[in-house]
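Encoded as structure tokens, the following chain is the form predicted on its own, with no partner shown.
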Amino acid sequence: MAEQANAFKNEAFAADIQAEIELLQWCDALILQFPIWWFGMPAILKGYMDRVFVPGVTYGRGKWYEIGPMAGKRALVSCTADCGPVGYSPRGRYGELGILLWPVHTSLRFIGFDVLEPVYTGLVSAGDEERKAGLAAYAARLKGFETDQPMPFHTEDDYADTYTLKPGIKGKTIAQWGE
């Protein structure tokens, strides 16, 4: 982090960091599409994250979730596994794709975005059939992108000082259903 905030007030990062820290600026919507490898994101992509999420320019400054620079804009996880979708439900083989996509959307919400429940395209290896009516379902959620509710997150006033929701606050997310 020291290295990105000295990056960041010398104006000094790499080249290809700093086009990909322009792209998330310009955007108005963002998509990570990958594999969920291991139970979670590829390592590449958490690379890219740890390398173009940097303090004081997505983050940073009294500037985060709600309020972050990317707030106003919509972010979208589509992943694929060789799975049937129950494999990755509450009661699945592989747990619930919620709790292992939580750290995505909770980095992408971290920066401002307004994310929206992730698609999920499985069987992957099945045949075309299965592809064909995987890009068919994927085509049809991303009609509702701009109108689709944000998942629930909370607000700065659900929290003490302490980063724990206050007294009588439920929890809204998959982290917090257990408290």
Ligand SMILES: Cc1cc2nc3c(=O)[nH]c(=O)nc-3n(C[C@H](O)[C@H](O)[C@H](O)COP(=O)(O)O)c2cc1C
Contents of the next structure:
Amino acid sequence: MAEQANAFKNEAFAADIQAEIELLQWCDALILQFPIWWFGMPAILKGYMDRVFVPGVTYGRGKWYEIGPMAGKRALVSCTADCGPVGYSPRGRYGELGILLWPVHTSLRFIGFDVLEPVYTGLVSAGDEERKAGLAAYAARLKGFETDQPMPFHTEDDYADTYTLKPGIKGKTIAQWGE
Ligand SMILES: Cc1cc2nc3c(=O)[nH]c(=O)nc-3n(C[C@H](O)[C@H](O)[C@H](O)COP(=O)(O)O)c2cc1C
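Return one more block: the form predicted in complex with the ligand, after the form predicted on its own shown previously.
Starting with the chain above, the whole complex follows.
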């Protein structure tokens, strides 16, 4: 973090990272499209977040979550895997998709994005019919990109201090459920 803050202060990011930072600042909307690999995002996407979501640019100086630098922009995770959606449901073999995607979703929210419910396209190797159906469902979701209700996240008002919810505030994300 110190090195990233230093690079921000001295405008010393590597050219490819600087280019990605500028793209992120420029975009109106962000769609992350990736295959599920080992029950999460591929390492290259994690590497992108490690290098591009840097302090000074995407968070810091009291700006995070609903007042983060990306506030007002929407983000969507669209992922593929090779089983039907039931495999990624609460009683499915692989478990609830939202749990696998929490690190991505909460990171996008951390820097200010409104995050939409994810798009999941499964059975990618099953054939043309499934592929067509998946693409049609994805197209339908994209029509609601600007109007769909984003996923619920807690706001600053819900927290008693920097890191804990106030007593009596019910957790509303997949990761904050304890009383
Ligand atoms: C390294 C690797 C790890 C994978 N891990 C998972 C996994 O954890 N769960 C799953 O359902 N599919 C997994 N898959 C299958 C991919 O999700 C699937 O092949 C991909 O979504 C197909 O999209 P593509 O045609 O864009 O690669 C994995 C594939 C690879 C190559």
